[in-house]
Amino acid sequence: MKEVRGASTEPPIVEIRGVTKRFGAGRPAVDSVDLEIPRGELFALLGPSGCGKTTLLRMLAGFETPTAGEIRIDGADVAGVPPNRRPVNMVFQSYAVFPHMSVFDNVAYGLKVTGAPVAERRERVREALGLVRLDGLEARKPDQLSGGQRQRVALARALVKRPRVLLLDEPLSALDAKLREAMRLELVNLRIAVGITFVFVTHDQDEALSMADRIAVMEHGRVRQVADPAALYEYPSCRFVADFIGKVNLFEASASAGRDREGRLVLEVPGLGALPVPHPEPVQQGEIGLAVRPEKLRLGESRPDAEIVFEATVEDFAYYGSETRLFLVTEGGVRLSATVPNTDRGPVRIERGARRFVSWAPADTLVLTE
């Protein structure tokens, strides 16, 4: 469970102002990004491959130089400051541990390069290994460790330098699903224990939603929305974010129907008709995005007393253990997906071709103006 903190009056630890990065001609890899990351936050850069998230992380680390804009870390402009002089450290996707060195020597390497005394190196390595729960494994080589243990070595090696900001590039992608889930919790608890800022890159929505205090969703080098996980999922700002974060039923609608007597926006959706939506903000006439999450849909064999309800046929379904996803088509030819929790043991009691009534609450409808 993520720690909930109050608003901080301290200046942000990371400030990114108008940062752009170009590699030759064409669309920039990072395009005019503005971000502020508070101290102690676990901040995620989320997006599909090629959206610019890793390039942005590498600019924070000093491995890439911005074409334009400014990056400030702990109040200082880091333009021209090499990676080893910045108050950050980076954990790479491949972990990049030295295979010929012991766990102790891997973790101590950075301190040795900077000339830290032997006694200090020993004490700081012991402390770092304790934080990542590798006590007693100092003498082992990386090939004697599991994938999760090698990742902890990489974390300890980064933490032993006591950075102000820890940068993580797809830190869990090399692990299997079960270990990845366990390591998510470990990283969250580790960040709380050390009290420093974590900035991590991921393309995995579940990883970002379950770990981060806030998330920046990127597309084509731009930040489309920054919000905490719940706000990002329940109130996406645009079609891209709604479609990228989780599953969603997405429709094109028209706002030409105006508002009903209760002041709700009435949207016309081809094949579904007029749908009332509690949306107080004004919208322009014309095409507008409309969305509803699959878990918000309710299915029944008899017609419910609901404002938004349709009769539909089950075309297919997929069983996922804890839930079943149904794929339906309405009488108007609109395709919907619905998620049903599997609360009863035994086979799924649904057949292809079955008729069901599908409904959802007007308040669960998302209006997307971008």
Second form
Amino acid sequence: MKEVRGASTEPPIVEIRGVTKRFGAGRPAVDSVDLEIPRGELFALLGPSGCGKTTLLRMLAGFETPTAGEIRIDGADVAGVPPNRRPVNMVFQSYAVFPHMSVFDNVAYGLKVTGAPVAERRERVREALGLVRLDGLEARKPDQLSGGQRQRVALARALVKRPRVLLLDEPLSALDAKLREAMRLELVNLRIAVGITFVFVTHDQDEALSMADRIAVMEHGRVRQVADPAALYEYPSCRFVADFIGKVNLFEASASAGRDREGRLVLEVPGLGALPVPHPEPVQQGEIGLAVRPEKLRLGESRPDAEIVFEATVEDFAYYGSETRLFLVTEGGVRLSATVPNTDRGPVRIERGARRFVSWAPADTLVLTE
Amino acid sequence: MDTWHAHRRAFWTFFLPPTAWLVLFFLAPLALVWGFSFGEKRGLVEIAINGTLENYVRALDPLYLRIFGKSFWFAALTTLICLAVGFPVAVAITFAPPRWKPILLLLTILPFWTNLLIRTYALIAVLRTRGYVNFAAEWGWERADAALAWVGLGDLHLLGERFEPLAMLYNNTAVVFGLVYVHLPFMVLPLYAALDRLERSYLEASLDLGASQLRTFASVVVPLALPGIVSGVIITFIPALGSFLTPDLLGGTDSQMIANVIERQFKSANDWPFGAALSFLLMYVTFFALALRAAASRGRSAMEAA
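Could you please show the structure of the form predicted in complex with the partner chain, as a counterpart to the form predicted on its own just displayed?
To see the whole picture, the full complex is given below, headed by that same chain.
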């Protein structure tokens, strides 16, 4: 696991040390996780369903108790602290906006139960509703609101408490596609406006990449990699992360042919031959994977002057508007997928069975040892 | 639902028998009894329905009003105790592990598998002077008395000269106790249904926002379970109000409820018109209560739709 540490010298707002959570026998839902979340970050817990990301979030909120390990929020160990005494608030996946209360009462609830004076309550609710642009809807009942508005109520209700950390469980999954896109940017701007650390759980890699400052990718209860979006995409630490984030061509190297004159690693891939890769770190023999992102592949009708180049047949293609994805087979029988941006208007000039030269730069090849 | 217009004969074939059954065996006798309430007893079995209101006037005599009042009081107290006891039970079932839920629900409705009469006699065996509760109390008293003697306080007779059995039967307390025992499942089941539908995230959201467990219960659980509470209250209160077996078997001379009076009119007193008037007074009140509930729920949904 490679961790890119934040530049901040302040102690992290959330520290998770060796946290494990077991529900009964079998594999733990969360398995010895170590994480540090610096102040003011928009931090994403990303992974497929059942990877333990929601359980980890619920442990931060206090709804689950770790079987082992320690969680510190703003420096304080929160073991044994019930949810109602933690300096964090949560936006639930279902929003859980109280159906029997008006928008105002929903947002005021957290202030009322802790005995904030009426005048302060009114002022802070007004401020919170302004922040999520729900002014004027104070008297509405939740069943008179759209899904997007209900989510804003849930956000305002949590933010009005001024938590040290705001936890969001799949905050956008209940919205329709168009609204989801718009809310991504809005959440990012909201975080900047309030300056609170946001930790959100998502299974949607696009969501994590486009919103988060940093992302922890989880699989089977373990954190596989913590990095900022670009590092995660361009330098995945393992096959799982490379495959889970974005699309990728994955090859398994059969042997290492050593290093060439420039000191690059030369790896033998069945069907593709020897491929040079700049990779200064020493590698163990065997179990080495190679990965190239589809958009890094160049396609040409004539043989380009490139080190890595293969002649391939277009087996199939799919048009996506902004880009076209091609599925090719090399003469060695290796399948490749390539993404070509549709920079020019006009008909797609590709057909099944067409011959193309595929090339990529050695520097765009990833070496995966895990 | 759009096809029964097209298959009129099939519709009537299925619709007629139950309708005929209900009209013949439910509505007609009810109408007959309603008619009796405006009638006059002419002979041993002869009743003339002559539109007199005398039976109702008699029914509003303070003697009967007091019994009405007492019945309402018993039913209300029963409902209240059932709610207080049933709510924790319903909460416990709701939050029990999934594999325990069907077993706990089965235990809740298990009493229905035994005849009410037998259950009431069983209750008598538990509560009477030489009953199980008193046996247990006596055993406890003897042990406590022996302990006091052992520490040298035996001569003071701090617990009395001898064990005095508790009088738990043939009084008003016994009636309410019996009514609570009989009607508790009627309260638990609708409460459970309401609580089980309640989304857990509402409770978690309340806790997350800083509310204590108690506050969450009062501000979130109770308001959201309100439809279940109202249903439970109604289906506990109405049968409790009309009970006659429990006050008959467990009650003393002054604990008869209105149903006992009605039963007596139809049987030993053989005054059907007066019994019918008392019955229908009880029914009017019940209908009024149901109409209130309907109005309340209509008001609520109208408020939500506004």
